[in-house]
Amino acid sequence: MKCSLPHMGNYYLAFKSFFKTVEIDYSPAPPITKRTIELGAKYSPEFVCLPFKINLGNLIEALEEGVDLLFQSGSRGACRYGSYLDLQKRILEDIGFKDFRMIRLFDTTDIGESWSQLKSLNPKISFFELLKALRLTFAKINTIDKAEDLIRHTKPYVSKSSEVESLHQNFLQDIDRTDNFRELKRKTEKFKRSLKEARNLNIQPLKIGIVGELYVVMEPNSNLNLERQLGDMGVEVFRPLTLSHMLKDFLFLGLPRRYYLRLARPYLKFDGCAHSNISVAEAMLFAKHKLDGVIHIKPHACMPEVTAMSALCNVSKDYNIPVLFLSFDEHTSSVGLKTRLEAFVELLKRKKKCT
């Protein structure tokens, strides 16, 4: 039985290691393309969010390639993400896919159920082997996030950003081939040295923070490679929302959610669910750390982030930090996005000159 799950950034490399370690046949879904989004949009409810459509397109393409077991992660909760599995399964059946299973994996509200699902796929797996697989998966997720953070803070200081992208792609291939912790650490240090050697500009670039809905923030194909575009414009990007950050919060190794709720309370007095309060709190922290601007990104009609927008307008006014709001769906134009980013960057440059 071959399994797959939807893409989110480069994290498929970590999940690939997980399934390999627990000896479950795993095939990453095909890379997200224009066809993926068109397929998802064609069979999705009209007003559902972009992450749902991309996920559905991913699942359809995986089934077309012979996968017969689909995973959907996430927890049941206020965000519509909790309803993805049930609704997507019905849609896939309605459009003609019959011989497949679809199960919820990594359900943070029911760890016991996730363990039972894994045992049903590989009865020989022991709890020790599961812990080993999770340890390697978390290590790779953390490595992927650290590498992307280094890219964001290196691009503005190099004359050719394509060289940095090339180094990053080679490093991702190294991660994919490595299942040894010591080797993973060695290659990470080598990657850091390569980026440090590539820095050749002594400048003070614009600094922009990114907040918003987690999938659109983490999946480049859902935001038209916004971070890459900003890096190519010579902007240093700050993006604290990562999967490793979320996992640390879940394992009580990071700042608890109540910290962000308390920080955002002057502007959002209730829990808007998902990452809405965190978006507001992070924008406040960006302003306190003297960043030049904030970009808030979300899928069209994402209610938690719509709730955050009015609060972010007040943060912008009180802290004198410009905020650009961007909403994404399958109709968003790459040309239109580039124009808006260029205008925002030019505004920040002029503001910086006047202060």
Given for the second form:
Amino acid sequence: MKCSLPHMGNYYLAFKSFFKTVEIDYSPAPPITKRTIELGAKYSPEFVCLPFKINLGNLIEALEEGVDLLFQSGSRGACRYGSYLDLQKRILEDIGFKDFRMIRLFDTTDIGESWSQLKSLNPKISFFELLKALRLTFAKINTIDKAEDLIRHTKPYVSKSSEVESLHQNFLQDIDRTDNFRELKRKTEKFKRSLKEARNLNIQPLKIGIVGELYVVMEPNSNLNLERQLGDMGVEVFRPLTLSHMLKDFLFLGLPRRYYLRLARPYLKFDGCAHSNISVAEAMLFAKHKLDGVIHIKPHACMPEVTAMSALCNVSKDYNIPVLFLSFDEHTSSVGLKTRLEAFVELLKRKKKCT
Amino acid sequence: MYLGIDVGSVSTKFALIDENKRLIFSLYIRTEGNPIQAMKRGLKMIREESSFPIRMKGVGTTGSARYLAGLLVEADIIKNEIISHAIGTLNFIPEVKTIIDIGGQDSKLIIIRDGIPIDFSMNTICAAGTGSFLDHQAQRLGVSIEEFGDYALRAKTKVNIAGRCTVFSESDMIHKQQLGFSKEDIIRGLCEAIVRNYLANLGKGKEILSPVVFQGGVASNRGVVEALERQLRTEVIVPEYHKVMGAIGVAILAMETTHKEKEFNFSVIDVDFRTRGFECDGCPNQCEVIEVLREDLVISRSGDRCRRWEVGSLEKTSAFVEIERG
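Here we have the form predicted on its own; I need the corresponding form predicted together with its partner chain.
Below: every chain and molecule of the assembly, starting with the one above.
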């Protein structure tokens, strides 16, 4: 039995070591390409969101590679994402794939169920081994996020951003090769140092924060490489939303989330589900930390983020911070995106010069 | 003298300004789906029609084909259309607070406070409420686009037409037409619908304060201007050079950046520029790469996500040689 799961950013590296430690055969889904998105869109309902389409494309391509056990993430109840697993399973069966199983990965509402399913896949596994695997996975997720954060805060300070990118690629390979905590730490330190050396701190770049729906924020293939484009324009990007951030929220029993909900209360009285309130709260924090602008991104027709948008308009007015709204689906043109980003960056530059 | 060129989807605009930011000459022609030809045609007309010797100090390009145009004339500055429009309008009406621009394929809303553009929005997915749609409907009703606005002014009754989507809008129009409403009333309903759609889409969450300036090709349409005034409940200013405002703006930007005097080379009119597209087969992404060639020399490539085809650094790679052979 060989398993796979949809992509999100570079996190497949962490899942790889998880499945390796619990001794389940895993092969990452083929990387997201135009074909993936086209396949996903072809078999998806018309008005479903982009994450659904890309996930479905990933699952189809994984099945084509001979995988017969699919994991799909998503706890129930956040938004319609919670029902994706069941719908995608039916769609895959309708397409004609047979003899595959689909399991909810890491069901936060029912941890006992997740454990017994894991046990059925590998009866030899002990609880201690699972903890060990989880610890390594979390460490890797953390490292991946830290590296990306470093890249975001290094790029505008160097003359050649392509060099930073190749350093990042090398570091990702290092992460993939290491299964040892000490080694991982050493490599991270080395990576950090090499990036710090390259920086020229005399540059004062524009600072833009990104908020929005988690998948579109975290998967560069779904947002037409928004962060890279901004980095190339010499913008320092702030993006607090990462997988490690979400895991911490889970480990601390949802306390960070409650903090955000309270912060956003002047604009959103109720929980708009998923990340809507967090988007609003983060935008407020960006404004308080004197960032120059905020970009809000969401998949087209994402209900929770549509709720956040109207609140963000008010945040923008009250805190005098410009917000650019971008909506993505599989047809989004990169030319149109570039025009908007250029205009937004130019606008912020002019605004900064005048104050 | 400084030249600004605005190459849009439907029309190509040229503006010549002097040191004092005064407009000396302007030109508005149709792009007809071929930006390179349109630019050459326009430049030729400028050369022939201008009775004075042209000493150009700087050239700027804007509009959706700004990069292509910039390559062609070796522009000193290439700027997006939002900033260009804002700069152009601020030059004529410094106290402006809101700029409404409805062009051929897109529409923009620019918010200006204290002479600085602070916010903007652009229409996203839908083409309803742009010039192309009006053009299409004018043709269908057998009215020339120049008279379209005057028809609306002659309307006697108010006809409600769905403006959310061009498809709904068109079927609604046909329906009303078959019921027996006059052309004038339907055209007025259409103008109202376009403004409603514009304000709902772009004006969402934005504070539209007067003075409001309306520009772009659709601003020539008096029916739409009146509908805007009715729905905003404020006076709407249509500047004299509203069609070429983007070109004026980028000419001013070129003036702000360049100071060297050079003879503008009108010879680009005779240079052979071509574009060539191919699908990269390096990975399943199959990016559609577009090349710009000047007399068989590739001067630019774009469209690739992985930057494999960037001009200069990659001419040597074996993949490139293979494609050249094939």
